[in-house]
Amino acid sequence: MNVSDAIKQRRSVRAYKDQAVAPELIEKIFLQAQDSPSNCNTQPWHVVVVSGDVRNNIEKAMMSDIMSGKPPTPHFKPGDQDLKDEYRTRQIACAVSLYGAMGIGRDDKKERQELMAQNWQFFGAPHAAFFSMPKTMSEINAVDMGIYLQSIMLLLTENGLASCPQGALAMYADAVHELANIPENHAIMFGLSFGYADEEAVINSFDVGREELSKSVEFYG
């Protein structure tokens, strides 16, 4: 598989089969990972890879947390705030695309909320990473994270297998400080969860598409 088609084929995946991925692969994919690029080669990123029962005790502890009215407590502004214009025009195009598939109305809040839960749920997958930088590092190393993120979706995709990158997996990040090793001085910014896509699950079947090339790029010379 070249790039393009690996590009062109990652999607966010949020049905997976109950199937494991062999720990060797998982490994071999991260160990290539590592050779994404970073500013002055800082490499900021953590990431802890979590399966079996310690990803299934981190699930019961951020669910125990929402169910139980726990506000989040991210320590990067999520994505998702504060958006404006043509952004915030495409953030809902997406939700208003996902609830459509599944047949969740607008007004359908407990569905709606149902469907949200699935994010701590890691939509099913077996596997999840969570990804830490430290601190006192700031949105030009965030890029970073952000390459390093890229190069583990495609590498994944290479190997037959699917992914969705989930920032609402740093909303509740005190189950997952306590079970699991990341370092003092980290904050969590972005989870993933991975595994074997389940492609006839309806909420894999819809497609947000992109804007065209002239909204987002300029050519000059």
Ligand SMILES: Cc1cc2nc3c(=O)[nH]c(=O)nc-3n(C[C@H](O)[C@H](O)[C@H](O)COP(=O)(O)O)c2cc1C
Contents of the next structure:
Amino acid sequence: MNVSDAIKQRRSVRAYKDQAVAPELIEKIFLQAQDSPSNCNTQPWHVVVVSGDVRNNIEKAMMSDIMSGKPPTPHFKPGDQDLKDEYRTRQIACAVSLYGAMGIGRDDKKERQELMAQNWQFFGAPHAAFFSMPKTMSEINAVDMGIYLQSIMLLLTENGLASCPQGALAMYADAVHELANIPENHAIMFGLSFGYADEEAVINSFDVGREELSKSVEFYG
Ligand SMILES: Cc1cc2nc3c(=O)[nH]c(=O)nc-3n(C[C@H](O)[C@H](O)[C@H](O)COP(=O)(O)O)c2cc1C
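Target state, the form predicted together with the ligand; input state, the form predicted alone:
Whole complex next, starting from this chain.
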């Protein structure tokens, strides 16, 4: 698979087969992603990859925090806040595609909440990764995190695997700090659920699409 195919094929996948990925393959993918570029080669990313009991215990702890009404405590400002104009329009269109594919209407509050809660159940994926960077760093370092995330997602695609990047996984980080080693002074920015896609699942059947090129890029000269 070449890069063009991997970019085209990668999509956020929200239902997975109950099939673990070989640990050697997971390690190989993270090893390859170490070649990602970063500002002054600072490589600000630290990742905990969780599988098996640790993954299950983190899911339980996050769900328990949510069910008990504990407020979310993201360190970095979530990407879905204060959106305006075309960004708000696209955010709504994205939600409409997701809920629409699942047959969930605007007023089906309970179903919407249940679907939202699947974020903290890793959408059934057998593996998840939590990405943190030093709390003192800012937007420009977040670029490094994003480039690194895309490297991993494309490598997963190349290896027949699927993933879903999730800002939601930075919302209830206490459980992760308790059950895995997040370096001191780091904060989780996002997570990534991954595994083998359940191709039959309805939730994986929609494509949010993209704006036409001219809305994003202008060429001169
Ligand atoms: C940084 C980041 C955070 C995201 N957070 C979530 C999330 O919390 N939950 C979710 O279901 N999807 C999340 N997504 C997935 C986006 O909704 C998805 O990338 C977008 O709609 C485009 O769809 P595609 O990935 O299928 O091409 C996130 C994506 C990124 C890059």
